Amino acid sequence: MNKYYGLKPGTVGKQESEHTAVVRDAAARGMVLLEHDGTLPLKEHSKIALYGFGARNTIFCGLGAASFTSREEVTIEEGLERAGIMVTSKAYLERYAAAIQAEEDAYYAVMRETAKESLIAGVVRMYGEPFIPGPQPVITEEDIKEASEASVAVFVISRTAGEGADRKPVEGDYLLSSEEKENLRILSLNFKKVIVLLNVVGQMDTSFIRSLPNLGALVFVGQAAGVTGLAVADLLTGRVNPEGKLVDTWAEKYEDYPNAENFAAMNGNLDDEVYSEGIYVGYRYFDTFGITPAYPFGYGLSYTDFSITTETVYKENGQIIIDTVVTNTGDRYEGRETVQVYVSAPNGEMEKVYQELIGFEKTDILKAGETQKLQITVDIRSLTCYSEKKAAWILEKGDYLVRVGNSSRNTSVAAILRVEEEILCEQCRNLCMPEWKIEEISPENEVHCGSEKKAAEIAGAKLLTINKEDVKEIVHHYQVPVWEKKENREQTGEETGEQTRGQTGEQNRKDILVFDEKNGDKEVKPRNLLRFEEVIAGKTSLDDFVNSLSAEEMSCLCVGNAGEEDATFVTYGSGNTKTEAVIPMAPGTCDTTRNLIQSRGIPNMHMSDGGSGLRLLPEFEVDREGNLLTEGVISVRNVSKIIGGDYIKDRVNHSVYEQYTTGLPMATLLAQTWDRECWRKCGEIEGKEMQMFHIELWLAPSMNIHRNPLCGRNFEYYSEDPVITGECASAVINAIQSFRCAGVTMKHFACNNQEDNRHATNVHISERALREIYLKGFEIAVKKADPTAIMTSYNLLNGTHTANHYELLTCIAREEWGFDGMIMTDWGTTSQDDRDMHKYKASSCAGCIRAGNDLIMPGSRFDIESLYTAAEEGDMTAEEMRICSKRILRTMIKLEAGRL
């Protein structure tokens, strides 16, 4: 009989209302007010006429992997109302969410007819094809007249995106629509204010709504899960004071971007993708080239006002210290701010960009009048940039300065670090280089921002000489391959012995239990073979074990639980019962195989999607036998509509299970509080959730860098900066790994930075690049709270598969980083399929192993026989199966052993 861990419906424990206080809070705080005249905060009992789709229609989360299963989702609407806010305009909601819903029922009728083919069909159809509704009704003078009561008119643009797709520069999506347009003159006209609010996944341009003449308010609310209505109701109202901060430039306009007609489709070219803006991403490229924002990054305003005073700045055990006083000086209201360190490094052999975040800390609610002193600590290596020229993380001489502020667009100079000589901080290796020499954007003079109150600032900054006592010197030593030591040995003449440990003849094949334990039509029986349990009990090494597998069972290991189909899209579900018996099971997750669980004693672990929360089958249903009976890709958000009506058989004969769980803000909305505690609260319910129904692996946090608005899944990853991804994936993810039995796989590694054909692009990108930006964040988690797994992207860098490329995986990550966990590939990255349409063709198998890419997830047929071959013929040795082998196992022995 299966094991579920499920909850009878209707159980509401103290947990899940704990959890969403704790939500609610991190939303609010987390949102972040763009303009302001004193309109809010809302009075008690105020009256405001309410518009736009995201008013009644709120979307809660992006589409795809990092959807939720929260119990409840309260709307913009609804939580005002909660609030008590009167809401007038209720006859032209009632009429747009009717046309809405009739949008909605033809979109879902053409998912329908696709999923006649599959279900799989209509999930992929539906990530590429997203529900866009059509044009908004325009306000009309009758619904003037309804609402007339109301002085203030609240706005609600929403946009969503998600995985598979990228947004656009076009109407109704970056830009808004002409149908928008006109709803805000009209309610202009017939309002005295208007207030905005952005319930959108990202940047997007807000130039007509800041030439509102009567603007009161524009507020990014992002989208926060199922609290969203409610935490934007407590914005609002003032329970809590804006003090978000922007982790992401917000321009002009979209041709501001330094990629903008080159990204992704932009050029007609999705195969590849040059990353000719280098170093300049984000605000690191508008505050160089002295481009103005319409907002920059670390930018958000509060209902009161803050000052902050540097009072002093030293150098200590290779750190530098920055004290600082921050002051509430508003005569009203409390609130929090944010300190931000950023640094000038100098121009020399290397050009540099104008300033970099270095650190920063937020401090506690401050009421009107109230003083904290803050202490923000950097590390002094983090200065460095990557000399490719000499293969290694370097201070160049020169001045550089520290600069204070609570935006990138609002500092003081600090400190002069002046470094009197060239000082070589870490000894690397040149790795995954680009094919050819990327030509990168340059600024042709110093037009960076703050350059008039440059000279000033410099002249009464505190001067600290930084030298080679500072920064101990680290060398890297690389491991030579596997296959390079077995050509050395072929060409030597020596005996390479790979038969020895892991046979692959065909006697011993007929030997092992294989796929569904059965050979053929014929059960085979197990040999008297080693067992992980006694690897558990401390009765035989975890090396004995592992040298004990053939090469057919680390074929099985190696590969997820491989399904019929090519590279399905697994998830526990869809009435397979042959080898789910007495297997403990959260329906909605996936897991590694289960074909060595009888012979081997090789547990399963379970991994479960979503990156705004734990993503589970909301419902399942289980027969009396105990057979699941429920598709576990229903718990893709939507899923369930293009299904249409219950999923549910027999909610009478049979039991029925729940597994809400509490949905996170989106990652950008979590980064912009900029606050480690709240980062850690929001770590410890997923940690606490993924104890409660069983889950080992959480397939999150994603760490991509916002290298340009469009790509279709920023909303799931942290900002355009480095420096505040990596925080904030540390926090969450030492949050985590805190619980028993809890890990998390950091992704997608590296460069996942676009969605349209994100199987087949190949990024070309300059290693200094690749290092300072899109790795870097990475690396900091590494560092600091070594997460147990890393899951690569799709792409290709500089023409090699992240899937198989050795250098990322082994050299930079395990050998540079020290990362020692299992490293995982993205679902079907080994697949075949339509691979004949595209210019770049799928990964290898083979080249997973070879690469240090321990696990091919979610698994096939095709990839075990891959794997299996590929060892038999020599494309891939059993030492490198074993390598791999063994990092699982010791993943499973780290997740498992409270367990077992």
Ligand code: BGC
The other form holds:
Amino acid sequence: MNKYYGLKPGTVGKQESEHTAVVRDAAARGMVLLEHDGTLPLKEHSKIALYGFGARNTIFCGLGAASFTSREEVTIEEGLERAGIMVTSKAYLERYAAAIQAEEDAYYAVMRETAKESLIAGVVRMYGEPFIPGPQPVITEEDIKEASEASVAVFVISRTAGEGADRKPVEGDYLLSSEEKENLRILSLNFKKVIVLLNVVGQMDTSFIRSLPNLGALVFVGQAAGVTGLAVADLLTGRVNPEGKLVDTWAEKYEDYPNAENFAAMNGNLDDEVYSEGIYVGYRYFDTFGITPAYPFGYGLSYTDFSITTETVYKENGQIIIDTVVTNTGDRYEGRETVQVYVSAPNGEMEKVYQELIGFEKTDILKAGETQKLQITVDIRSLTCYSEKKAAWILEKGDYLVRVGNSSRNTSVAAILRVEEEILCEQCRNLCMPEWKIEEISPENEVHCGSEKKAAEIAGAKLLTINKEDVKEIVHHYQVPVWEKKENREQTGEETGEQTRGQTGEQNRKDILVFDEKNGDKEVKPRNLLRFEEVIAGKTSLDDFVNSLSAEEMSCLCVGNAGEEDATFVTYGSGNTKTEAVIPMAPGTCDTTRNLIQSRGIPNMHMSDGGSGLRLLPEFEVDREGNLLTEGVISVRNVSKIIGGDYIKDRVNHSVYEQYTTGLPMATLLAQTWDRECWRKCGEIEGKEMQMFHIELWLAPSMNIHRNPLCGRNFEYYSEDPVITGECASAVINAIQSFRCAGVTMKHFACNNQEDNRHATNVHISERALREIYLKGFEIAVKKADPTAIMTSYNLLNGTHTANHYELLTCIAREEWGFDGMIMTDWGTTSQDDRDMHKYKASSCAGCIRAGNDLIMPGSRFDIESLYTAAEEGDMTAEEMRICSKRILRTMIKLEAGRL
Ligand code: BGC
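Right, the form predicted alone is done; let's see the coordinates for the form predicted in complex with the ligand.
To see the whole picture, the full complex is given below, headed by that same chain.
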């Protein structure tokens, strides 16, 4: 029996319009004005000539897990028109749209053929071969003539990317295509001003655009789901004054990035990825090596101007407090400014980057002439670096310059923090060292991007001394891993306890399963088994319940429930819809955990992607008997197009439900707001919608670092900087988890920084770079927001799959940071398909459990059998299974799975 939570068609939830207003505002505030000569904002009823692919075919989000299912999608053309702007190039847009439509129809006809054989095959093909339009037509004299009533041309450049494939530094992707250049040249010749909008997934080459003589404005508008067009219009018309600041460095040219030649497929080696740039990622590299970018980290223009002055810097309870005053010095527009604080640490035994972001705050909306005080608080610990030699976070001695400004390249030294003797702040253990020493790049001499004012600023800056008393030393002690304990006990001949408590083996299997001879197949007749409801009711302790589970049951519990019956090799009542259990459904969710719902009352935990908002089936169909008739895969964007027509078959005799959700701006746009309040509000939207549609775990936020602009999923990730990544994620997580029954899953832990060969790439990285750059954001979020779950990545880390990495998952995340939740794999991490084609083997199922990776998702019969076999053969102890099982059950208790 199933229970559905969708809305009846026509009952547009009040929340839909409220939530749309929030994300529209967030999107506009995250867009970054890169160039501006005063052309904007557009006046009311302005006329513009609108061109480019994205004008009418606006790209709303990248491909893959982070797609969205909002009711409405507003293109840039429509958004501008709704704001009262008159588009004079309608005839051109019609012709161009018809040409694209014809190409799209041909593409979907091919996809439909594959989908006819199997919908999944069609979806997989669509993922692998996304629709790429042919070269755009060159704008003709006729086109220009038709639109000549306007003096301003707006040209929209669009790019997409997504799961499974990286971008390329070629024309039409990272570079402009020759047709785009030609069109820009023509517009530049024929209109007084040209405004260029980048409706793209991340950085690209902007050199040609910047060379246009009459460039009025260049805006990185990104992709903001359904509200993209509305937010663009808000920004261009001045309803929102641009306030977004970049969270990535936009280089002059692709080759300027430190790993340009070696990133992923660029050097032809997809098996091994050597992070030879070490800690020099993004602005940390550009600033230290003295390379001038096109647009630096933290940069963004406004229609007004601001001044920032530092009033005082002082030390209090292990923190540095920076008091600043911000004034809107313009005379016309109101707006907001972000104060950014960086630190330049001294080079000591260890090399340091020129500067790193350590804090930021944003003003309220300031009217022209208005002033606001902003206080930025920085934990002294955030100044430390990781010494592999000492296996510790330390503060090397020397002078630390605190810089305050409104971009990484526009700061003033506000204070000097003097560390007189080295301070050991946190004693760890080296846990993820590379198999061989990585040759990392190093600046030959001190080039740096420091300003000439530096010496004078330093001389005038306030001096504060930092000493041992300011930072309480932490010393980590790590537990002995279960397998080591077992080996020790075996060596000393001590009883291991496995036989009595583990209940593994054939005898136990027979004890629990009663085969239904009549049907000649396995069916469960559970007898006197403890039930999870008894734990919930306080009649049984969780420990007793877990101890009562057989290895076979734990094999089912530690594996998700993809494929339902298929997954249930022991048929423990599983997701079989014909059982008596009431199974709450949220069709289109990624997956669930309901293998033991019938036999043990272990509820179903629903998980749903992803970074752009809940990805559910927007509409689904249920027959009179309560059977769901719509395949979940339809929640993948554009799948309805490969089905062709309405996928709801009978709107009269069947019940149709709706699950429209709110699309969030891509993660990078959200980060570009630098606005904790905005992150909180977006998190609240997720929390509310999770409650509404009964989703317990959001499969986001995605928190990998933008190591190189070509990574196909960068748009899903926040930034090249771990601090803004961690801060943004923490605000979103805290907001979501303030809702009852709602939890998050931070992903992909860790170093999922490329998409080509993402399942089998071995990342070779120094422990210092790993901890300071790639783990830092996760660490901040664990400490500030206590996320419910973590999802491991597909790749290997220094020779071990992250999914099987005991030191990463158990020692670092749990023991050092105090992560107390559940860890799950990414989807199909343990799948052995195609593995012969790769240098490195797939991760192992038992390896997940041993590492403390509690739940294998989405789960398959193979996974369950592998676990059970490993248990029987002693590759994994019952104690390890119990530890993981308990964490899964604890998560269910925390999220009240199946009870709301
Ligand atoms: C992605 C994850 C996603 C999962 C479920 C995987 O392919 O890497 O980010 O959550 O699928 O959709």
